[in-house]
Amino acid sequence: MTPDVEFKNVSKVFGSHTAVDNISFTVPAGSFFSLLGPSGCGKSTTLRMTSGFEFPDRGEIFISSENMAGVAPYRRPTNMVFQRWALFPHMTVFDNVAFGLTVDRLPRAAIRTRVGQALELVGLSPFADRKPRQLSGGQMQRVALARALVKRPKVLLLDEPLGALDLKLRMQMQLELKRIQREVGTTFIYVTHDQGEALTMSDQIAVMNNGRIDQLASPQEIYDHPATRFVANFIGNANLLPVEVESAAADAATGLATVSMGGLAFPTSVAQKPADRRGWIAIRYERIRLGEAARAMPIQMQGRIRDAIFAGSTVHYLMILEPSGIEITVEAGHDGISRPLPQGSLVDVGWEPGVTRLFGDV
């Protein structure tokens, strides 16, 4: 299947700063594709080059197999939803959504039909006659989404559209956005620094770092098998622990290496083969077991609880492994009955070999 968007060796430079550094990727038709990374990593610049608000200094961008070199934003089969909704305050919801179609001079009957369909899609049909000031933040975001979708773009670009919403509403809108994307079948390219948003909604995620793509894969692949230390640290919560590499794997993609930490040697999966004996392993908080569960694990050691942080459904334990003195964080489920383990307790700690990833010391 021909991708809806394709970047080929694209770079963008602002003065002495390289915002996007020779990236290549494709966005499958009808998919929900996220550009994820911290501020300044190049994700918004990548989105703006897709829309035509910026042009690349090197490389090519294709939308539906058409080269976008020199093509103005209004001539591209894209539309954009911003973090701030930019609704016309003097217009009704209906008129806000209809604005683009009116500018395009579509017949009134066609405008009524398409606006009605768009409002029904986002669940705002009963609010068609209201003004933006009469709506909640989530409702205004839905109006902005309907206004973008009503023009039936080939690709919808979303630049952190949920950033202005509170946490609970943001979580509700994540599910709504995914539902809407599946119903309309439009390709969504979504920019966010929020890993939870990307994991919840995306079919594919491109994790960006310093203008480059560190990893492009499904949410589960990125979470379970991060390709770089940056990805392991940025996605989810992971302990990054220094180790000595006893024997490196022959196949860095699938093999195991033996590492040692605090005098204990154990196997680990390999993401990057270290150049020398120094390396790091990443292990997610929730994949470490404590107490009786730890005693059933192939890799076992002991740790002393320095602090316990109650977080509702989970408890985070800050621990010092003995005898190495290495500090780790463990996330344990809270069953609603038992109390957290007391500070100062010496408890068994354990995990499975496959849940750690080895990275080079860079």
The other form holds:
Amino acid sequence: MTPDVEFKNVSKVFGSHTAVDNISFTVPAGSFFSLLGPSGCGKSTTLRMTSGFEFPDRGEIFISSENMAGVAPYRRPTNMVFQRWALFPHMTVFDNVAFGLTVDRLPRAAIRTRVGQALELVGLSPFADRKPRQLSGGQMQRVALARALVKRPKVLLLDEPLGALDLKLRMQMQLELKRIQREVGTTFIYVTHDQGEALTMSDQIAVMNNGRIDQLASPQEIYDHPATRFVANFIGNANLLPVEVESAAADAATGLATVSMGGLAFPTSVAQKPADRRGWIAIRYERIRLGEAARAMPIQMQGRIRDAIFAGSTVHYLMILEPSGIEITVEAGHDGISRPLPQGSLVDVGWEPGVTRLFGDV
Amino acid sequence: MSEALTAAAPVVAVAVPVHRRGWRQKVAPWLMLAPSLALMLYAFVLPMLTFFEYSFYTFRRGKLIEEFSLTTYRRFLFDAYYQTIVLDTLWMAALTTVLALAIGYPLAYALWRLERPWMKRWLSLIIFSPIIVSVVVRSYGWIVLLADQGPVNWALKGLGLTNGPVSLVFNLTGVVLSLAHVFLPFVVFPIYSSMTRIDPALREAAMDLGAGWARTFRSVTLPLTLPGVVAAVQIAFTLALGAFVTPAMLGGGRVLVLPLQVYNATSDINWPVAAVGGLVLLVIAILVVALCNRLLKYSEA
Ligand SMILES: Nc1ncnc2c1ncn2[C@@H]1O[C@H](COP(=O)(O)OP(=O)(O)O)[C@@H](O)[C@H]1O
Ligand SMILES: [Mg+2]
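Form predicted together with the partner chain, following the form predicted alone:
Following is the full complex, with the preceding chain placed first.
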């Protein structure tokens, strides 16, 4: 597939603060691409450089292989869904959606049909004559989406479009957005700080941290094989445990390195090769097995339960590993019948070698 | 009347038990309003009532005839002399408002778009300056500027735009120019404030959808600043209606507007004409304010 959007070593500096720090990536045509990261990491700035509201200080941006240097927002084949939707308050839903087409001086009849189709797509046909303030948040969100899509952009840019909605509606809109993206086949670049959103919707996720891209991969790759400690920490729930590195070189056959914790050596998959003997492994809460299940695992140790937190579908155990004395959190499924393991009991703990990721000590 | 009000106030305040906060909260605003209500009553309502009474009397051969009659009203409505005065007043107020808007809107826009705080501060100060200067001083300044031998005429001639001097002062032009000048802050700041209330993302959204600067202005900025424009019109128009010193000084006796007419009538002790003139001014002002409020509601709906 040809790339729709390409960033080449792009940086953006505000005053003395580097908001975007030398990032490069390509977005394949027709894909759902997410920029994920905590607030202030440079996601919006990246998006705004794509739409032309900000210009990079260094580097180049290509859209459909065309260099965007000096191209004004209204000349770019992109459209944006703004963070707070930015609907024109003095126009009806119809006029909001029609705005981009009237600016392009399309014939009246063509505007009618296309606005009609766009409203249909987002399920707002009966609301065409309303003013934005007569709509609910979810409806305003759909108007913003229709207004951008009706221009048939090559790339649709969305800046935390669901951020202002409540949880239920957000889940519903996630599915809807994904459906619409499949239906229209437009490239979506989606900015969010919500990892769940990014994981469920994206084909590709770029995880941003401090203006840089820490990892760019598929949702599963990012979840299962985080490339940095930041990614491991930011996405999902992971224990970060200090380890001694026995042999950092990955074994040729298994691709695993050997580390030890409290004198107990075990293999782990490698994300970054540690520079010295000190390193960290990340392991997700739900990848750790307890009791019977643990005894079937290649890596085994024991742990004492310090606390059990019941969370409905799961139980979270705070445990002290023995003999290392390291604290970990384990998420165990709850079957609806059995009682949580009692506090103070000593239980078997185990996991697969592939589920831990080794990071250097930085 | 006013004494009774203010005297009652402290008694009420003391009598309220601490736990009856609801009642107290209801009374407190009225207590705070009391002084201004008293002032309004004494300085506005009572004179208006007196005026109202006088407006039904007639003035004949230097004498006030205290008998009920609608003669003065009839003269204002049907006598060509008074009709001209009323229409001239409206015309002058309208011209002043339009000119103040024509200068004030771009100024407000500039003030809004300026990025540097120090530039914003200086521009605000410049916009504010006309009301810092006394009306008499300012009027003399305009007389000097606009005189036949003044710098404006000199510049016009120098540029080859005119042959002889253009009379810019001691006529309607001078009055309108000077009034528009002093009303600038009253026009700029309501418009500016309506501009700052526009979500910056709206202009970006318009540009994102393909609109250039002009289209964005026409379709987004202008409609959303209309409430500010209406407020500005309201203020400028009503202020212009009541203007006295400027028409007196810069009109050179050729601009006879209602406030001047009222003043002349009072110095002739022709109370009925002064009273009806004042009431006509008041009615026009109320109509303009009401009309503007209507427009405001409409533009916000
Ligand atoms: N116009 C601007 N002027 C100055 N600093 C800015 C501007 N826009 C963004 N920043 C700064 O750049 C950083 C990244 O901002 P942004 O891209 O909005 O982050 P995100 O969308 O990931 O929350 C933040 O520290 C922010 O304060
Ligand atoms: Mg942002």
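Since the structure is predicted, the reported quantities are computational estimates derived from the model, not experimental observations. The term rigid core refers to the most C-alpha atoms you can superpose between the two forms while keeping them within 1.5 Å. Residue numbers count along the first chain shown, from 1.
Relative to the superposed core, F230 undergoes a Cα shift smaller than 2 Å between these two forms.
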